[in-house]
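So this first bit is one chain, no partners, the form predicted on its own, shown in structure tokens.
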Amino acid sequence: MRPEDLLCPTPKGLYCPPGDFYIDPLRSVARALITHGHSDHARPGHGAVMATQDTLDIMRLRCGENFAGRTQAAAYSDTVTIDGVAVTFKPAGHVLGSAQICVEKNGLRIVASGDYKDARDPTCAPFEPIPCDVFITEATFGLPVFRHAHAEVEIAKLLQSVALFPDRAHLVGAYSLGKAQRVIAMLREAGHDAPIYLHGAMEKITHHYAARGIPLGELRPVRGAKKAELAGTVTLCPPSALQELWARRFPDPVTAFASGWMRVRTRARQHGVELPLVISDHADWDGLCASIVATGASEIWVTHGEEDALVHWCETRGLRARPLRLVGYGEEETEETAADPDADDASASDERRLDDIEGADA
């Protein structure tokens, strides 16, 4: 059997003939594997569903109860045969419930990475690398320029600023989903114990962490709260919030935005960041390079992100390698609010009475 016989990329993703089912589907189909809830890889609308639990259940709270026709909850290392083929999930490090997904039949063995990182996250778990044929990786940050610092040190420099600006608030741009909530997990493990504060888009899967178990402190809502309140406090928000209208209820807020993109000094001079935090759910090259060793897989294929890089690097070690130039994949943009239909209600009441709270606490 071809590896192409048993998944092949089509305009509505990766496809496997024999179990007939999608990875990670760009549209609506019949029946469809995900590696996690991130809206580039979990969209709604499918006939039937399988993810890890985690990630069924924050399909239900972005997308709503009727997300999917039905629902299979695969854990961590057990295996499924569909149709013959035989589907495990395994750990990718991305985000709470996120997986690579490995079908097999005939002794052929394919790994479809999703989004994966090989750093330390509190939030979720590790990345294991899987023995296979062919390993589908991610290239995101696919560049030798991104070689990220460890996220301990940026979390560390955020504290440094809290403890250097006293009387200022500290806003931390993150995505929603992951980043935000390490963010948090990282920042408790710092000894910061304080209260972190919430932008409503942040609020559903942030405490959604903490019901499974995962330490986040004291957390609370920025609405309500005085302009006085927040100063020398940390508060997470979408990085669109950075410079919204929203922004202007903090105390001469310090910005701050939590990405694998602030390597980029430009980008972080393009979003007026004054505080770039270096910290990344994906894999930085050195992270690529190790965990494509480390699966054995004789032949590699890379998406959405720098592919054509990081095919460069595996010919050169002899692995037979191709870009899959699949689109519509990529990290999140800032259309976190929108998902969340209360959110983006609370942020503009929050707005409409910007005025009237500087006002009684000028």
Second form
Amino acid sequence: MRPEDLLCPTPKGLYCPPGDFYIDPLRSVARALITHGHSDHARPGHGAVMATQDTLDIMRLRCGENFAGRTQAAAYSDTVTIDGVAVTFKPAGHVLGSAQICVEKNGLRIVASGDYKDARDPTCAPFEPIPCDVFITEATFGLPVFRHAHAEVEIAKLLQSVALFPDRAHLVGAYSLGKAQRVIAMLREAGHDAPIYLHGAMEKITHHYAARGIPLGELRPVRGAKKAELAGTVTLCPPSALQELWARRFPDPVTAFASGWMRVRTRARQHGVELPLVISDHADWDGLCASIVATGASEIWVTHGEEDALVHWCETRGLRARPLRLVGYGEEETEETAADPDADDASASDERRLDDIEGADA
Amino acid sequence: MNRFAALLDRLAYQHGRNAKLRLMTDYFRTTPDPERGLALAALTGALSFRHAKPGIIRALIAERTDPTLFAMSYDYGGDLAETVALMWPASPQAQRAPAPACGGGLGRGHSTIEASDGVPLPVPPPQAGEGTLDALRQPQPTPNSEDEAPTLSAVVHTLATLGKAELPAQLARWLDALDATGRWALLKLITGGLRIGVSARLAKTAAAALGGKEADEVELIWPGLEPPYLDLFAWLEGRGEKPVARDPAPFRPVMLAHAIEEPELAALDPADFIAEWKWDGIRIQAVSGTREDGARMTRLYSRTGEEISGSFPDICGALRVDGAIDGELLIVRNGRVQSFNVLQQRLNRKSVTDKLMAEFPAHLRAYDLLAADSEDLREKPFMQRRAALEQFVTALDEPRIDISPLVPFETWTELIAARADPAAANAGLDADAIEGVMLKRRDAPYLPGRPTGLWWKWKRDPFIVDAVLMYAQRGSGKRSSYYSDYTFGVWTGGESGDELVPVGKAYFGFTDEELLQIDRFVRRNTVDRFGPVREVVHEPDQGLVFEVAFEGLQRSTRHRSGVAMRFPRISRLRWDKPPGEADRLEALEKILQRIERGRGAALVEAKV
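Next up, the form predicted together with the partner chain, please; the one we just looked at was the form predicted on its own.
So here's everything in the complex, that chain up top.
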């Protein structure tokens, strides 16, 4: 059996002909296996969806009750057979509920890893490398300049800044599913026990994390908070909100952004932030390389990101490698605010919010 | 070094003067000697390293990384120091124990690996810089690993004595021991390009704040101080005497004027004031003194105290008597003062050659005398200093240095006339290089900063055009949620009829209230977006007209319109004016031609 007979890239996403299912399909399909809840991987409107219970819950939260015709929860490490194809979900360490999907038939094993990281994250199960023949990897940070330091160091940097500027509010831009909760959990680990404020677009998902038993401490909505009350506090918001009218309700805010992109200065400057925090939910260059080696795969498929450098690296290691050039992944980040159309701040138009703020100030 | 690197890193991103000051003062407070003193030296540009050229750094990284990966990475970030800092392979001695695993998370590192057929995989030996298994699975060092990383003083002292041939190996050892930010800072430091938006003055202000002192107090004693400034920090922390200024040619903090407009003159008595021309050059302080060994020392300072002697050896050579002159640096050809545009051509050149000095002869037009011989004159009233200045310059008898003439007047009406037509007063052909008049109280002492009621500047009227807002960009810092940077254009004939061509960009001149109004207009009239920039509707019957004021105009090949404005600012919002009635490029072209012919005529005609 050739690998392409078990999983092949199509315009709709990765397709498994013998099992008749797609992994993270980009358009509506009859049967979908979903790695994790980010909107570029977990789209609504499929006939049947199989994912971890956490991912299903997150999809329900973000896309509504009727996000799929039928659902089936997959437990980590349990193998389910779909039309003769053995399917196993294993933790990917990316966000709560995230999984790699391992498909196997006739002794050929392919692992579609979705998005993953091998760095520590108190909000989700750790990444487990799975021995396989073909490893399908992302390459968001597939350049050797992306070597992320420990997130703990970055959290310390944030807390140091909070201590140094007690009269200013600290606004931390972070993707609302995963990154925001990880930052909060790590602030708690570092001993920061003051209330942490949330942008409206983050409340629901963050409370869901808390309800799942992840210690996030006292959380408060920014909505309704007095300007003076926000001095010396930390607020989590979608990255785009840093530049919106919404940010004007804070006293002299220090703008921070928690993202792997902050590793490179020109990228950090483009966002105009004052405090870049290199905290990534994707594997960095070293993590990608080490994970590839750890799977023992002899063939590597690269889905999205900086494919060229990673493919080149694989080739220098004697591994067969090819970019899949799938279009449509990696867009969660740019769609961030729009991904939560039900949240109060994000839903209003620019104009309405401007009037609100002027009204509030008057 | 890692702590200093962390400071540089924060400063590089921090907007706002006060925040930068607080970061630096906090660093000075919490960092021991001599480390903080060398940091102050680095921030004030007092350190320089001779041998560290980019070629050495390229060679080092080439030995350690895959050339294809390096090329891709360099192409992505575009900065050599940063690419090298990030790609540099981690070395075993720089490692730190992994963070404690808690909360169910995973520390880095993998369990035993087997391929699906059960055969252990051959693992090729690690090669640096390509993300290899064992070395790189370990965590990157953190800013806490100060014990192994070199200190700033170790770097400075080693580089001062190191031979060129030994540099690459030493550099490699340091890069091995530092974290990514430390490597970036080291490479920026030794190649001389910190570029973190901190002036020497700001760094001194931050150090002064450590002892609750003003920057001027530090500035006064600064020339006598040497890195690592142990006596300075001892004084600031109340542990030692104030260091004595031993420098024979120190900078003295500059006195500045407040702006005034015609209606405000009525409140002043003309008899209390003298007037002089405000020359359109660069305000400088030229100081000469005698060292203990008898040698002459002459220095030129900008008005912020940055030393610029190297750029003007022709002026330095002319000041052969002990004294401190406050004056204007100008270019004078054949006895005629040239416009600021001409001066700028000399400033733009990096190396000062004989040819450059002959083509653009520098001249010092003196306004004030702060010290003569070793006597400090600053406490004396202006008229006494003026008399001393006249005596000093006459005795010097040097064609490159002359006195700025007083503008005779008895009533404000006479001064108004002189300002409107300097050529007819006593400026003659030099009138084109005058940008207004200065009013100085006859009894004013020379005080640092901008004291009220003593000196006034009354600038000539700016040029004005009506231009149409085309693009708006979000500001930074406090203004990061506001569209506060505006690109505006004027009409010109295009292939398909009249079109707007951008002629400038401005981000000040409006009030906070007006900023809110423009911001709202931008958000409601956006026709396209490019990242942080919005294109705003600009049709003949739809859009916003700005009255733009500017000080000068130059030809420019970098702008599509072919002109570049000097100090453009938004002087009025013309909500009442349809964009179709805004100015045309031809109007700017006319102003430009008149500037080139002579400024006085330009102003008169522009007003008509």
